[in-house]
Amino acid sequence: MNTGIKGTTKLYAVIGNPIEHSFSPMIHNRIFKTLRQDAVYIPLKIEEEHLAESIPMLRNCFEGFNVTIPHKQKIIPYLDEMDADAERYGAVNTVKVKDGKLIGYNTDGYGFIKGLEMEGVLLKDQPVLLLGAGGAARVAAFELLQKGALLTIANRNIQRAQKLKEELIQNENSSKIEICRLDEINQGYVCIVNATPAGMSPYEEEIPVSVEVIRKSRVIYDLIYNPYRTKLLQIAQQYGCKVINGFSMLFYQAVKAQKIWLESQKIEEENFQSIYQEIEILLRRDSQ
């Protein structure tokens, strides 16, 4: 049990840069503590230009660790494995450490599709449109592609939508895919799916679609978690859509994680509910 930090307490982590707002320390440490884990998570910031420095640490300290912003690519070169889903992503957001081998993984899809799981929303022959081209965009493009949906990729820069088109053809061998910019848009879908940055500091005021294709749609999910409610999500409730905050993916991502390092099928969902809520509610309050 995580009674206090000891020398046979197991390390994991989650590093990035910046790193002082993420919640990812709360709920590992709260999934410790149920599961009566001698483990600690810990906030690392490193650098871009001192990733490469670190990696020694990180493979001979930490059982396990997350990566974010910027190094969810960087990481990939200093991998001794990476499994299928990071592979396909092109992106790591989990190493576990194993028999002194940094092992690459990526559950931020798994963590996406639980978001629209929970909500009930289903994606099979439905238009959805994907807002971005970045690197949460190409995760969400996959799920949803191997959910069926029928996609559209808007993004400010068309040439890098018609890159991931490109690259989701190759990869999913499919063409149910169209592309456009995002101030050509004009009709609204059963689900919008914002990756964009549109909505977080410093662009809380923005919006990344016009109010009127907002109110055609049906489900708006946010991939942003903070603040709680974007702009785009006010406005998506003031009409009636049903929405989804980015929290759920970054929470059940986590969970995922946590099966992989402590290698344990028994790690179940519904017994974190708990957990979900706590955190839920001062994500909620913070943002007000």
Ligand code: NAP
Contents of the next structure:
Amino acid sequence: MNTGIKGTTKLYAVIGNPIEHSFSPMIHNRIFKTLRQDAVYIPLKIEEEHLAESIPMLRNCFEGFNVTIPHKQKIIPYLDEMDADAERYGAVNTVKVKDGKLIGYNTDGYGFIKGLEMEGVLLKDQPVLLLGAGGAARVAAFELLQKGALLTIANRNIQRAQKLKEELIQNENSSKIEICRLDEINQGYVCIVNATPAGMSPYEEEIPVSVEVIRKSRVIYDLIYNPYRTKLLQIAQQYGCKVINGFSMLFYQAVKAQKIWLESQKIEEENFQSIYQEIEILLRRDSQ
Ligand code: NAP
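Please supply the corresponding structure for the form predicted in complex with the named molecule (the preceding block corresponds to the form predicted on its own).
Zooming out: every chain and molecule, the one shown earlier first.
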């Protein structure tokens, strides 16, 4: 079997646990092929307690790697430098190894905004409801405020939403933030962003807000990409809302990571349209 892997092949990876269902190897290996790079991207299952001992191997053998659950914050003490977005979000999803140094980035915000831009959604001065106050919600909140949205954050655990609000006010100097409990929402919004796992395994049958709230809203952006259409998005479609799933976020955070690793901001994103469509079809088929 000819894998195309040679002695010169550059190594990239995603580290996390679990890692078996990651789409990142599929996306990155296709991008490397399109760009004719002598490079390969592999999944590395690294348990939390083994992160520290994995660092020398990552530093010495890899050109770069992605970081996913549970290491997005835990990797930070091992880094030599961090870019402004990663500092702001307090989490890292991409590391470039440069001259033996580990440099941390976060490309999730870029992917999140791409999802809105691709659908032509403008949110300046518009009321937006963000569901969740975890890692993904934090990234979304910073980006939504940057775009001028009037933000309400709803979470089951209200203290967590309050903590996020305080950090946002401190960092973004924004007064346009409300918080509430998830079960208190009863009005519609121009846009609702779901940054909770309600809708994905093992919560496939859950919707994070009522049907009435969905019906009164215009755009529903679910950060979940598997299933391709969550119950939330299926209901939103029935009521004629614009729906966006998490695949564009996943794909474009990967594209931004490639730009960082290859030090080429000029990578033409149009080159990857066929990869985007190919993987989207697989995802859609898998979740039927
Ligand atoms: P996280 O840090 O664990 O945060 C989870 C958040 O969801 C918390 O606010 C939690 O509320 C809430 N929550 C958990 N289970 C819930 C349920 N059954 N009903 C309602 N709320 C619930 O997770 P995360 O990393 O932010 O990920 C959140 C979602 O975003 C996941 O579905 C993930 O797949 C998706 N995501 C997508 C992308 C992408 O590229 N498309 C990237 C990152 C994440 P409490 O505080 O009350 O527990």
